[in-house]
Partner chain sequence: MVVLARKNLFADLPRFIVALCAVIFAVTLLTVQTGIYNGFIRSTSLLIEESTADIWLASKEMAFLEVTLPLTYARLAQVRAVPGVARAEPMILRPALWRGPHDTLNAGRVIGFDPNGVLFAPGSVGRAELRQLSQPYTFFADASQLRALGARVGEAGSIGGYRARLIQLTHGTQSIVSPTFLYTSLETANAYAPSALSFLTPTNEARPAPLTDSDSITFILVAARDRNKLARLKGALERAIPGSRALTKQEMVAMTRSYWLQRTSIGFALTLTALLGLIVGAVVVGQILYVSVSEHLKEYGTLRAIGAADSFLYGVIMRQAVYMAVLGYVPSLILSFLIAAIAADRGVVIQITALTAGVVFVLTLAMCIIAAAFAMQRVVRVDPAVAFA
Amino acid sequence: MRSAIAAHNIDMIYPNVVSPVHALKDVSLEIADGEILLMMGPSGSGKTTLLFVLGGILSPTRGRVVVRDVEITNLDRRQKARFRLKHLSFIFQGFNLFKALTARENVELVLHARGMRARPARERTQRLFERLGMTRQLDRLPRDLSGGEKQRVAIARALVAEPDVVMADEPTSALDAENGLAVTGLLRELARERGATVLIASHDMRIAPFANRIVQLNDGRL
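With the form predicted on its own in mind, please provide coordinates for the chain only.
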């Protein structure tokens, strides 16, 4: 099976006044097209760092990352941004919503950036909010949403463009059992229906039954 993501001998060292922090240590990993991979490990184990390196948000100190046959570690910042827009979506633990935009506008923005016209973008966004049980929140600003509602908007924004790869950092952390199940089910549907690859960093064992494979990170080692 073709690899959607391949990481080779990744090291990530953060400079520090006292001593450098070795966040990732010689990590190699291959993730297949359509695979749902769950990365688990204690806080500070390097899960988020690895997620961001695999998605081209962070550049590793050493090693190579290949995503969909493109070695993203060779791309400059602008090229990485264009690549992410076309192929990747992220669900951030901190939501990263634009405060001045409504829930609908935060999601439609992704489709507009990819060149979709206003009407089909609005229709697709509406359908996704219906699946997430969020139609009443469509026109609310982030300040008027609960933590769980913000999380679902962030998830809608990541899924609306039907990306090739979804990278999720603690996607169910702000959700109750029912909504966490719904969101995880959506991620699984994306993988099954479109052959998308889903990479999740989480402490949440509720996600485990949905994953094809679970890897453990401890002290920066896989």
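Positions refer to the first chain, counted from 1. Under this definition, the rigid core comprises the largest set of C-alpha atoms superposing within 1.5 Å between the forms. Source: prediction; values computed, not measured. Compared with the form predicted together with the partner chain:
- Annotated hinge between the two forms: 163, selected from 65, 39, 23, 163 as the site between the two rigid parts.
- Fitting C-alpha atoms of each rigid part between the two forms shows the smaller part swung round by 16° relative to the larger.
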The other form holds:
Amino acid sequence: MRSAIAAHNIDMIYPNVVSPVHALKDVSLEIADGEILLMMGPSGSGKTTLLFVLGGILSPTRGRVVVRDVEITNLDRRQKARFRLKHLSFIFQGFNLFKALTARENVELVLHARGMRARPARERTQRLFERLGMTRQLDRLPRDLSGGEKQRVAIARALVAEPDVVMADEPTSALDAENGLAVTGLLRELARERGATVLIASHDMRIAPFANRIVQLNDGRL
Amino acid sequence: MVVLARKNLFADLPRFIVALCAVIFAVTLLTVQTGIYNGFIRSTSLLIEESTADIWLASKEMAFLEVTLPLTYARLAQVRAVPGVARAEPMILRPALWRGPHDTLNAGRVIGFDPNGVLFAPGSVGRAELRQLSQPYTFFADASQLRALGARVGEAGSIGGYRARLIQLTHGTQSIVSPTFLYTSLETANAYAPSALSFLTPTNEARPAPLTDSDSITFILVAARDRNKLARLKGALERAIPGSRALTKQEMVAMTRSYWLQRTSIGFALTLTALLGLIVGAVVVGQILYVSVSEHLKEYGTLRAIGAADSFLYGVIMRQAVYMAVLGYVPSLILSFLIAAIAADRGVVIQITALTAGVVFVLTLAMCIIAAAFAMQRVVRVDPAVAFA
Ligand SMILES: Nc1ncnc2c1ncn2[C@@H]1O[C@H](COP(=O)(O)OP(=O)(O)OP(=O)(O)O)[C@@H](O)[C@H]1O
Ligand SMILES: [Mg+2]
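Alright, leaving the form predicted on its own aside, put up the form predicted together with the partner chain.
Full assembly next; the chain just shown is listed first.
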């Protein structure tokens, strides 16, 4: 099977003036196409840092990251952004919905950023909300949505552009147990339908059953 | 992008209104200043514009409209004899001292012209009304000058020792830099010729004498037979009348305007204040766009994490700047017209032309977009990592 993401010998040192932090130590990791990988580890173990590096948001101090046959560690800032826009998407811990925009507009925005015209963006968003059973929430502002609904909108936003890889950082930490599981289930389902690879960083053990594979990160080491 | 720009901008309404007020302040200031400038410039040459003459013939020493040496009345007949002259009418323009019915003293300019002529009329006064000036020792003046004259319509004071009755008002005819224009018939103007002696010993003839060849006049207004050959006619007039200078209406206007521009430095003063207004507007708009970016840092970070292009982020800020420009411009224009209307009641002409409105709009856009530069700098420097914080 082809690998969606391959990381080779990643070292990440945050160059703090007082004492540099060695957040990732010689991490190598391969994630197969369509795989759902759960990355676990205690707080401060480097989960978020690894997501940043794999997602091209941070450049590692050492090592190479290859996503879909592109060595993103060789790309400059603009090229990385373009690559993310086309192939990757993120689900954030605090949902990161745009407060002033309705659920629908939050999702459409991603399509607009990719250069899609208003009409098809609207239609595609509509279909996805229908699939999520959230048509009633389409025109609500984030402040009028429950936590679970917000995360569903965030998932819709991450998947609407049909990315190759979805990266989620603590997607359930702001949700109660029930919602957390429902939302993770939904993420898995939608990702399967679209053949997307999913990478979840979390210390929430209950997510484990949804993953194909679990890796453990400890003090920057796999 | 459009929705985000609009909604993020309007999300904080009070702040948006502050920004809008700054734009309105700057743009209104700019428009009104430009209007004052236009009005001033136009006002200085109003008298010339009111004439339909193609050419103004004056003494060759003329400095500008109100500072020149006299010609003799005899020149009029000579001008009329020059080929290519369709019509020629004399005009007298002289300093005068007005003494009102309640002893108000005021500096004036007597403007004598032929009420039955066709080459000059003050403002939009009709021919029939003009003929009232044939009554001896009467004059018209602009409505804005009533206070300066200390007289009402129908009341009489004196000019150069002669009785002078204000019989009618004109509107929008007074140059704001000039002494009060007192419009009279040629004969009355001729009688009012300043003479210290006559001022001390008032003479009250029933009717001023018609002009004779030796009387002095100030200009000869000329209508050309062929308006396409003005240059040639000017030459012919100057040759026919030694010591004279012929100027087209446009040249006369330009000469007078440039005199007042240099004399008053008004252009510099107004440009300076308008510029200050623009700077204040730009600073406030820039500050508010910048703060707006700072407050939505996580949102912009999210956009950057998603991989939105710099141009997309710029677009959001740019649109906000354009919203401010457009939404600030419209009320400013309305406000400026209002101010112009109020000023007009007080005799100050603020002239807002289509060109002014257009130029001001471009400057408004430029002001807001330049102001947005700081916010744009900020937004592309946002670290996508803030999205995960
Ligand atoms: N910008 C930074 N500058 C310096 N050190 C950092 C920075 N970000 C993270 N670190 C350090 O790097 C290490 C790994 O942090 P990271 O956020 O990746 O951990 P994590 O596993 O995501 O933790 P958590 O479960 O609390 O989110 C920690 O020691 C942290 O203090
Ligand atoms: Mg983390």
